[in-house]
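So this first bit is one chain, no partners, the form predicted on its own, shown in structure tokens.
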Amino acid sequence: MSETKKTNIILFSGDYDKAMAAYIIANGAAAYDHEVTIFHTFWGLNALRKDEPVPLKKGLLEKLFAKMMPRGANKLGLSKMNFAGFGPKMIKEVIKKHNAVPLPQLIEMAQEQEIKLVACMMTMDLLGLQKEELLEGIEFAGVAAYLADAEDGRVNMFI
């Protein structure tokens, strides 16, 4: 009987290229029979946001955060060469040209491979995000749940 291989990724960054790297690694690990968890915290939560606004009752600060943060994986900027939003358009064109998989589809693939996508509840509270604003099928937990997963992990990454 073989040992269960576990890969755990903390996605802290809200940059398109870094989120894409996290999901490429996660999907690759799942293809190699790893149990994979991606724990989304702070700006990494934006990759899980729905593209369309969800009408919810929020306070002023929560409304401001919601307007300032990118809504969904396709709206994330690049970590380098963002060029006022032109950089992401360029990289998406390169991805398309090379028949690579863009971030929104990598997230769908992760869900199809039963990769556990976890949203940090404490960060959601800090940023004023509510469960209804995130994609379907997301789990919600705190850092203790991540640490429990990471304790048994063969691979643990912070992106």
Second form
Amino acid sequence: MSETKKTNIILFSGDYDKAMAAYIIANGAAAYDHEVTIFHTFWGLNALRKDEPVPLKKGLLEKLFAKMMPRGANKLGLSKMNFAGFGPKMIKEVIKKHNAVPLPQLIEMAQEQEIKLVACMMTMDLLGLQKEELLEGIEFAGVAAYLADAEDGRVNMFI
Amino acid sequence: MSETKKTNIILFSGDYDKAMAAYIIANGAAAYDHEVTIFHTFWGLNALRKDEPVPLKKGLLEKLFAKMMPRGANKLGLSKMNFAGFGPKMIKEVIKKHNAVPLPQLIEMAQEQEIKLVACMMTMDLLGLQKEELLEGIEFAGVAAYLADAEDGRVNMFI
Amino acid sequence: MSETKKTNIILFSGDYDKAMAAYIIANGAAAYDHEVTIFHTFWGLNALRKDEPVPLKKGLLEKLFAKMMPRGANKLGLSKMNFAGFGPKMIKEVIKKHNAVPLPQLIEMAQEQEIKLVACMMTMDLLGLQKEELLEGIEFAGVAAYLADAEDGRVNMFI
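Okay, that was the form predicted on its own. Show me the form predicted together with a further copy of the same chain next.
In what comes next, the whole complex appears, and the chain from above leads the way.
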């Protein structure tokens, strides 16, 4: 009846194209009055990184991960035809040409639409990411919180 | 009760093995009287391309994408062990040997079972694909149409 | 009301990180009293292989697949930053450091929690895997059995 519909997306992937798909679905669902959560885990956390480095104390492995992983939504590669960074350039070119919305703006839109952006604490820990390195307005939670949302979800997906 | 069950699959991936999984689930669900939709977006659109080139006016980037992306279901690569095309040959060999159904026939079966095959208009635009290049009998829609189907779906997945 | 909630995961991927995500969600859902099934298909079957070779009669293609695919959960690669096996070493290092649970133990936990681990018979056939090569306590089924579970599922996902 007048029950709120929920959409819950786990964003595991750190690819520009997959993250774009996730945020397009999420923004669409929010426009249709769904309560939407994107739960970022593993490489999906990289979409939430600030684009400039944040000076923090880290162990060696954590420094390595931080260096090797893309810093923020605009730096992500493609799941296909990445060609050492040429593929993402092409995609951004066609996004501009066709007046589509690039990923960083899709994330801003999601925040304006009050989509809940969650970062998985366990995998932040594994990859050595700290709260200060992620965008403002992110929530931090674990798999239990995700499941509590998802078990009443109408649209659940793992991307 | 007698309500029709719905299965909604987003096929984002352009890999032979993943597309095969999507179409096997879809055909199975249709056999169990589900109303089934496969929404093809990004690289998943390549599964719907006709296998011969269609002469069309295109911009430079669109020509490049058209050239680099596989033309039709039979040309897709594997998500694992692709080995520059040797993996797909092996898979097709074992499919034949074990009397399994290759992808192009799975797509035909889907059309015979009246599974709704949808192509995402926004990503067709981005990748420069035009309606004439895709198989007959495809519908064209956007994320809103997908969400309308998915919010009543019993089985929703992103592949 | 007191109806049992169901979580159904298709594990298609044979990547260590994705399998880890699948098993963390599954173990979490079981802890919250969901009835949980993980349906392993294609490369996901490799997570269920015993780690020592099992002497069996096989055709040439089947021997090739058996050789090239990772033998068991501990041998899986990463979906990102695999670096010819260096990535998985790093991940296992940080798992140990942060007292997280490595994949083989996550699978054991799943079995202790009575999560139903299913191997897809059709793709076992394609990849030439035989029952004797997989862990004890696995069930064998096809897409029909998966759909029967999934159509009543609260949380369904394809990983």
